[in-house]
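Encoded as structure tokens, the following chain is the form predicted on its own, with no partner shown.
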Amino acid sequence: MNYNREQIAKIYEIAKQTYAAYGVDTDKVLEEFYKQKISLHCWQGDDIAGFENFTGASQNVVTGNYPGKARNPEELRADLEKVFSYSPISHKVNLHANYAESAEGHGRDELTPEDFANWIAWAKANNCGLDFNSTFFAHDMMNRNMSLASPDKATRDYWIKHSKACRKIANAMGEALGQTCVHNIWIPDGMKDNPASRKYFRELLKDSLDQILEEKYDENNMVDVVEGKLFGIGTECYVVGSYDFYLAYAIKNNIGICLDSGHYHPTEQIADKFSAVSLFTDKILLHVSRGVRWDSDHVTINNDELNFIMQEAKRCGLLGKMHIGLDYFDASINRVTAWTVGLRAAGKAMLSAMLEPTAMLEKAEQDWNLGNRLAYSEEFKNLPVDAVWNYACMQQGVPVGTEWIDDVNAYEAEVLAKRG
């Protein structure tokens, strides 16, 4: 379906004025929304396989078979920049470990900057930020479903070894593309049942970030952070890296803190956290994702959490300033198609929270007028945020509406179904 542009763009000069009669200058909305910058995970494309030609079991579970997936660098690179041709702001790639491309067969302990050189470059020609992820999954040094806190030594000093190297790599990263790159510890250490000594093995999580964390980076190219989860399969009664340890120890060190939309309980908020977190760090590492009844990471969707968070992250002042990353894999449906759809649901939700005329809300909270608060709030909902968001597509010359499906299909029946 191809849009009239003309007509775009009477209907934004019409939403234009509804906004500015709250007070929101849309033109300049715009000009700061382009500069966002959201990171797209690289392991939506080939279903986190990466590059090693790992056979063994793997620590996440990734449902589908949808074909077409890629099977090597320049494959997934290629549907990445197919992705960014349809969204209209400015992007990061997150890259895990797995994804490097050794021409010395590299263990994941030996990794080095040179083994991804290519992603740097391909980066730089595409004018893009990278941020990193240590790979503690699918590897034969994984114990038991432990690495960091693994009672074993030298399976832990095969991690530590490995997080050194990856610190290294994303400072490498940083300094090249001119962009702070986050470097990423997610671990999936835990039991699947009730552990006799719940705090023996966070002792020795402890000792191994602390190992890890020795050598200091300048923080304009990279930046650690810690990511907590509730729980996991296999992993159902004790995660090692819970939130609470993690936040913690981030404080207490001065690294940042992930927040994982998947990661807590159903019935807990995230956006609640980032006005609690962000009055004690200003590095803060947001994955979006969508779980269904758990940690499903299904495709994001403009949903009312999503939207939610997005809210909370422009009125705590953390938008521009909080890393903000997709985390989900969905291999039941064209990858390209998962990707574009959540790229582009972030994409708009937050450009809704920074058009939202908060300062109405929040004079009339000061003057302790909360009916006006709750009346205000609802009216806001049905502010024109579509045809904000069509003209800034239609300005950042990406597709408007719908119009990227039938593109996205054409690269289906022309590229990704070829593959096999």
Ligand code: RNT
Second form
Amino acid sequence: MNYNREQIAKIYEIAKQTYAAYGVDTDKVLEEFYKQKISLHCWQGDDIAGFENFTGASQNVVTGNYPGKARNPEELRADLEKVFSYSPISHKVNLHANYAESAEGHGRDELTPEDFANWIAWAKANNCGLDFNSTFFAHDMMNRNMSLASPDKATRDYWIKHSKACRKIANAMGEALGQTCVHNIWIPDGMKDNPASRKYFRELLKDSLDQILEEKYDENNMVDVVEGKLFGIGTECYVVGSYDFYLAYAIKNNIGICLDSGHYHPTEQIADKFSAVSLFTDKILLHVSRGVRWDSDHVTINNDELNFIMQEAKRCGLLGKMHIGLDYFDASINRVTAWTVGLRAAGKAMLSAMLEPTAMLEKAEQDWNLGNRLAYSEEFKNLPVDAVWNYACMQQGVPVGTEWIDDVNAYEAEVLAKRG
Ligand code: RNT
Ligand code: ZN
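Requested next: the structure of the form predicted together with the ligand (the form predicted on its own having been shown above).
Following is the full complex, with the preceding chain placed first.
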């Protein structure tokens, strides 16, 4: 289906007046909106396989075997470009260390920026930034599912060396692209059943992190963040890198924190944390995901949780400051579709938050007219965001409404379906 451009422009003019009546200048909002960056997680394109040909067990649970996944860097990058073409804002790409293209056959402990030269050149050409992750999973050096908190010193040393190498790479990426690269540390280390000493493993992790983070880098190039988690499959009773552990560690050591929307108790919302955490650090990375009953990493959709995240990011003045990335993996549907649904949902929720007549809500609160605050917030839920979103897509030259779905189906028939 093709949308009538003239009609979209007309509908936008009406929406613009509606918002103006509430004191919101939609043209100004759009200017700011186009500058916002969302980091697209490379791992949705190939089920976190990476380019190492590793066939052992992974600590991330990906389900589905839909045909057409990217088999090499060229295919992955082509798919990413396709996804960008469906989104009206700015982007980064979030890479994992196991996506290195290592001509020298480097192990993870000896990776260099050179191993990411193709990614850096591609990012430059596509005008996008890069984020980076040490990769502590899907590897022979994972020891009883542990890495930085393993009781075995040789295991810890290997992973410390790996992460030091990754920090250097992140720094090189930031420097080359002229924008901060966020380097994230997530480890799966934990236990299926109750440990005798919870403290012991946390002491080991603290010591490993101290070693990894010893060298200081220019924060314009690179910032470190640590990502906690409540539980994983096989680590139901105990995860060494819990939220409390990392939040305390991050604040004490002046690094940042990564908040993943799937990593907390099911009714706990990361959006509620922004106003607290941001008073103590300006280095926050979001992993926007969708947990269904558990940390299931479903495709992000435009639900209450996502809107709460974007609303709080806006209300706390964090848009453009906080790093926002997607983190999920669905291998049961067209992977380019999965990426795009999440990216467009996050973009639209962000736009909706930016368009919110927040000043009216704040005024009602300042006047302690809490009835008005509630009533306004209900009325504002159905403002014509879609009219502005469609106009934004048109203005940025990306497909409007469902047009991208026809295009992605054509891409599947012409490209994805032909992959072996
Ligand atoms: C795992 C974390 C982590 C991973 C990626 C692949 O629970 O969310 O961020 O999803 O590193
Ligand atoms: Zn995550």
